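Given as structure tokens, the chain that follows is alone and in the form predicted alone.
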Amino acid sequence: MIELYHNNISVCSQRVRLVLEEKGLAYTSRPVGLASGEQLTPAFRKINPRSLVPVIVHDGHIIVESMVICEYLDEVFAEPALKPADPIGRATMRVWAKLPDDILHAACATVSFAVAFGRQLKEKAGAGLEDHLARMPDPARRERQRLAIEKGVETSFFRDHIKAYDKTLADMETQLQKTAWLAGDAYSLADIAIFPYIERLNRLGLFGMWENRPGVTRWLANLKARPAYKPAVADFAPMDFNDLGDPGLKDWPRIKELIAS
């Protein structure tokens, strides 16, 4: 039995909701509302304490960290293989993987807030912004949200992770134009690591950044056309992206700005 708390809009959710549709598996669906700070309340850090999602729980045994979950998922169900045969591939694979814990994971949470996020979560929490903040245990994570939530793509730092946001789309590219798939020409866990940043991207109206990027193009198109996409990703995102429109529309002439400087 496989329980998976999660949060539908969560990128690191995204990861392991693919690979569960991708290898077929059945999971009991344990939703961790993030906006009203349930992975802060003390029955969540019974799980997690370090308030994060996802975690699953597979016959007793609690696993954290997206990627680790995703390799457990890909060693314990074999079929379909979601790791590159030869040793290269895999190496190739675990480059990728590794690329969010090292910029893209934080670049994301920046674009996101500044764009959009952040005014999303003010208009709700209201006088009650602050509480919420306070709550995060993270003390960096919270001053940086605090930041873009003020600032907008102003923020100090924003131009910073826009510009790793690009250089990961042009690595991306130099990839996809000699290869389908970013650890080769089989589908892997490097695609379902990277496609939940590049859909937020997506999400957020900030398509142009790759508007001249065939190679990235095809490739969210053919991850897209999976059969995985919906039940993982598509049916999850209208919940908290209905009223979003495509906000980085308006920011996209300053965004190409920082992205030139």
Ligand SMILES: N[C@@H](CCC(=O)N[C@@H](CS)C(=O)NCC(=O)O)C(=O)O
Given for the second form:
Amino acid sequence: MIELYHNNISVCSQRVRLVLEEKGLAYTSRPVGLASGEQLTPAFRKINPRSLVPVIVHDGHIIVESMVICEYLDEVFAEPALKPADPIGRATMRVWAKLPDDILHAACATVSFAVAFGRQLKEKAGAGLEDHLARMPDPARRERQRLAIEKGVETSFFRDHIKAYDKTLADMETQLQKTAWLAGDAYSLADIAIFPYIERLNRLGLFGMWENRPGVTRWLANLKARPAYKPAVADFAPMDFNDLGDPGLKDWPRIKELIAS
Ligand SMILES: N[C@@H](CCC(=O)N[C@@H](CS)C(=O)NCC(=O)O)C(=O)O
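Please give the corresponding structure for the form predicted together with this ligand, as opposed to the form predicted alone shown earlier.
Once more the chain from above appears, this time first in line as the rest of the complex follows.
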């Protein structure tokens, strides 16, 4: 039996749900409300002391870290394989898969909080915002979130993070001009690792970032056409920030300037 602790809009949760759906695996859903701070409660900390989703519990074993979970599921449930058959393909896949841990995940948090989540969290937490932040166990993450909420796109590190996103899209375009998927001609964990981060930009209304990148546009469409997309991602919409309606569009002119600077 697989239990999945996850959140509807969390990028890392989307990765794991995509793998589960690609493999046709049934799971028991344990939703965790991130905006209401459920990940910060003692009950959740017993499952993951780092207060982060996703987590799976498989046959009594707790497994954390989305890419570790994805690789684990791919090993235990071999079909259909989500790793390239050749070592070079697998090395390429792992380089893409580690990009979020290197920079893209922090960039995603900055952009999401600066553009949309910050306002949403402020409204939801009200006077409890400081307490919510104080309970986050990772001090660096906490301070980045605090600044992104306070200063939005004018946060000092917003420029570096949006540029990291732009560089990722440029590298993707180069690769996708050569192959159908990121690690070659077969769909793999590389695509699953990166897709939620691009989908997030889309949901934030920042789709202008790939308007001149036909390879990325085609890749995104191909990914959304896969049967796993609906149950793993689309069915979890409406997302928490839907009520804000393409919030990034109002910031887009300034974001474009920052990317070009
Ligand atoms: N490296 C971790 C990152 C997990 C992570 O950052 N999860 C986010 C959602 S995508 C979270 O739980 N955030 C809660 C918080 O920051 O309070 C992974 O890949 O699983």
